[in-house]
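The chain below stands alone and is given in structure tokens; this is the form predicted on its own.
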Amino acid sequence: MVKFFKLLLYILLGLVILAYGLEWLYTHSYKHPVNPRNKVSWLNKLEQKKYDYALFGSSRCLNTVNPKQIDKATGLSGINMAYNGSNSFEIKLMVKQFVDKFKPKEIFVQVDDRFDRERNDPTSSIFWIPFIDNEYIYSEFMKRDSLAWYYRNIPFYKYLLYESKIGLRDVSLSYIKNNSFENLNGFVPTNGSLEGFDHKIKQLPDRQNIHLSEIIDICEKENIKLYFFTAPYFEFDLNTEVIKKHLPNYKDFSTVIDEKQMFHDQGHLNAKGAKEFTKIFIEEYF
């Protein structure tokens, strides 16, 4: 019986050591990636430099504004930090961490039919979990995720729980496979043209978004110029006057492009459309 308990103790001790070892390895891979698998990890890899401007938002910014095209036309230095699925919560986290590290002169935030969403997006907020030891990130997760304490204090728990998103596959690929966004300063073009579609309508409620308000506060505190904008849609009616009412320095570009062949789908421009919209963006802001 004594031998059995000793063996059990050794097994448990071995599992604990293994959990701490894997926790360190996975977290190190996200904080010091060879080939970042997502924008959050990329932010940690980016070298310290001075950016004139930065772009934030969901895929409707990621696939829409090309900073390399802007920089070539203006001589400025910019970056697109938008990524798929971001709600205002994830955008706020990205703005805060980017501002703390780089202090850009100007920030542009794309807002749209997700303006009323204050909840975190489960598929995009996951990428922040490897960085839960950051006090600001941890405090924000504690407000809306009941598992936040466990992410931070139980070794390897978060990686087991979200194996399909931040597990072995992504950790492995971060060492061997290039990503799609580094070469174009964070911009990712899409191919193909819109075919079938239905005219869409969405009415936003008339209220402020708490996370966007906090972004305004962050930029005011750091004396950074902040602009909000809505990227083009195709056949999509959105009451953007609500957004304009609640956000400063807002510009509605939702209808500036109406050629069907410029769109990948109703909410995303293709590469040709993104090139055209970036020209419009340059004329408006630079």
Second form
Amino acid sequence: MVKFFKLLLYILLGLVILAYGLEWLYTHSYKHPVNPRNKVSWLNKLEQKKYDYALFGSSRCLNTVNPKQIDKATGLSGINMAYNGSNSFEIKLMVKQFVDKFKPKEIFVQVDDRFDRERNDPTSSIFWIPFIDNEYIYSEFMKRDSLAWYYRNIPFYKYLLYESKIGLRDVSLSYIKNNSFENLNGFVPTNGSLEGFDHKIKQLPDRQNIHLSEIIDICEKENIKLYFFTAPYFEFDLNTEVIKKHLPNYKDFSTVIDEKQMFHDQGHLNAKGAKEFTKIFIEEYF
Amino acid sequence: MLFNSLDFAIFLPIVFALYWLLQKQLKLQNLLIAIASYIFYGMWDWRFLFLILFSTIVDYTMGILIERENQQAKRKLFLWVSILVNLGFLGYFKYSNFFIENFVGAFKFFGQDLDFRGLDIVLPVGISFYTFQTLSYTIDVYREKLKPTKDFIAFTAFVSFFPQLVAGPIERATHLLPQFYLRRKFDTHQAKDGLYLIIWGLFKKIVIADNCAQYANDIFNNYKDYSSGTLVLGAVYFAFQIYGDFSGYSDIAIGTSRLFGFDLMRNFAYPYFSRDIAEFWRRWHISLSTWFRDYLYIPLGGSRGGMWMKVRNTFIIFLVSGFWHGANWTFIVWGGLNAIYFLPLLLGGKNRNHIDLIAENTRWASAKEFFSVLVTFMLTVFAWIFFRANNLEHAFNYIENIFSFQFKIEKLMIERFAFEILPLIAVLLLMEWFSRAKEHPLKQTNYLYFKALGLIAMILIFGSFSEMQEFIYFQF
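I have the form predicted on its own already, so could you send the form predicted together with its partner chain?
Let us now look at the entire complex, which starts with that chain.
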């Protein structure tokens, strides 16, 4: 039996060493990526630089505001840190990490029909999990994800659990495939024009969003000018007065573009629409 | 409780430690196995424990009554009580809706609309497996091949033995039950081999089956969107999904049993290296094939009574085997198709042509052997389409789309895991090929520890955890 337990021990030891080794390799690939696969990993790769402004939000900001166009027109230096699917929780994490690293002069946060959503969205918060050793990120995850302790303390557990999103494929591709956002300072245009649609209506409840409140506090503390805005929609009625009531420096652009061919779908401008909207954005803010 | 779950990873060491602490007390060891097995099963649905317990009591009692009784008619009556109770449960839980639907369908065909909806029945996990296992007991007692047990605890442990309770191997009472009477001594070699077999089974399940499942499910569910090449690939993925899933489960079950000093029968012997369909059925789900051979084919007359009897009995075995897998015409067609594949071999007297090992004295197979293996595999893959399809219409449409002859393998090009799944299958096949003379690739080989560690690394790196699938055979 002693021999058996010895073998078992060696196997467990091998397993632990493998898990630590793989944990290090995968986390290293996200922290020091050759080709970042997502914006969170990109944030770690970005070299120290002075940014005049930074944009945050979901795909409705990612596909909508082109920093290269702004920089060409104004001579400023900016970046679009928005990424698909992020809600206010993920936006807050991004703002906090970006501010800690770069301290930009101005920040723009896109808010929309998800203003009332405070929970984290697993499909977009997953990208933060490789960085769980960061105290701030860990404490935020601890508040809303019962597995946060395991992500941090059990080696390789997070990569097993979410292997389809941050597993082998993603890590391998980070060495061999370029991303679509790096060359355009974080902007990703979409193609195609909107075809069929239904007129949509959404009523937001009249209450503040705790994560956006925290963003306001972060910017006040760091003396950064903060603006909120809503990007264009097509045939979508949203009671943006609620957002205006709760957020400072808010501007509603939801109806500034009404040509169908400027949209990829009802919530996202296509490349042509983004060019048009970025012009409006420059006129308003710069 | 799933073998590839955290629950089992906690459950197994606890039971293992307690079990070997009781090494000198056989009765307590058996009691522990019975209790652990009931906990293992009860974690799915405790209500069905009563079903197992009832079957256990009935068969235990019938076994004793059969032995005590001298009159043949009464002995037969007790046997029939056992058969009817067991098959009655199986029939009710598994097949009643199938018969109702077909009954209503038949009436509809003749213009009579019956307003009769199916029953809301939950299928108890593993019922087909433990029913057959416990039936083997009463039948063997009746045939006087086995003395009935007077040890109810041992019998309860035999019926509910957790490693193989829900998906086999289906053990013969003559093989497994006597092992519960003997004092088990810890055998280091046996336990080590069990551990390696568990690792091998986990590799087949988590790396091969669960990865293939993602592809196979997507392609079968959206077959209308895909071209011929992709549909063929979908069927091949399913072939490896079901093999990795079921043989992986069997290996984990056999390996776990070895940790407790038990020896279970082999259930798979590299079936995809078979040179004809007869050899395939000697290597695939061996415990079920031999069960049907011993308890159905031979009582029906077996190969005695001329060619017509052989053909009839062969078709019965394959059709019943198909129906055993599930209450759906797809399984019956799958069984029938295998019988048709088997028929030319039977008629030509060639069904025992390949009882030796493929490429026994050479490293690689000859061109002829390779071709036979390929043809057998293709026939099997074609039959698997029926096994996987939701209904016959789904299967026929899938096949029709394959024969539209558009060859574009979209899935191979664009989707996730595209670049790793085929090499992984190649790794599996190569490991199996070079171990074809052994029970499993981690048996008596050099650098065993490092090979096992390599497999663990592959499980961690390539394993599909986020979309972990239940074992397919649980539904049967």
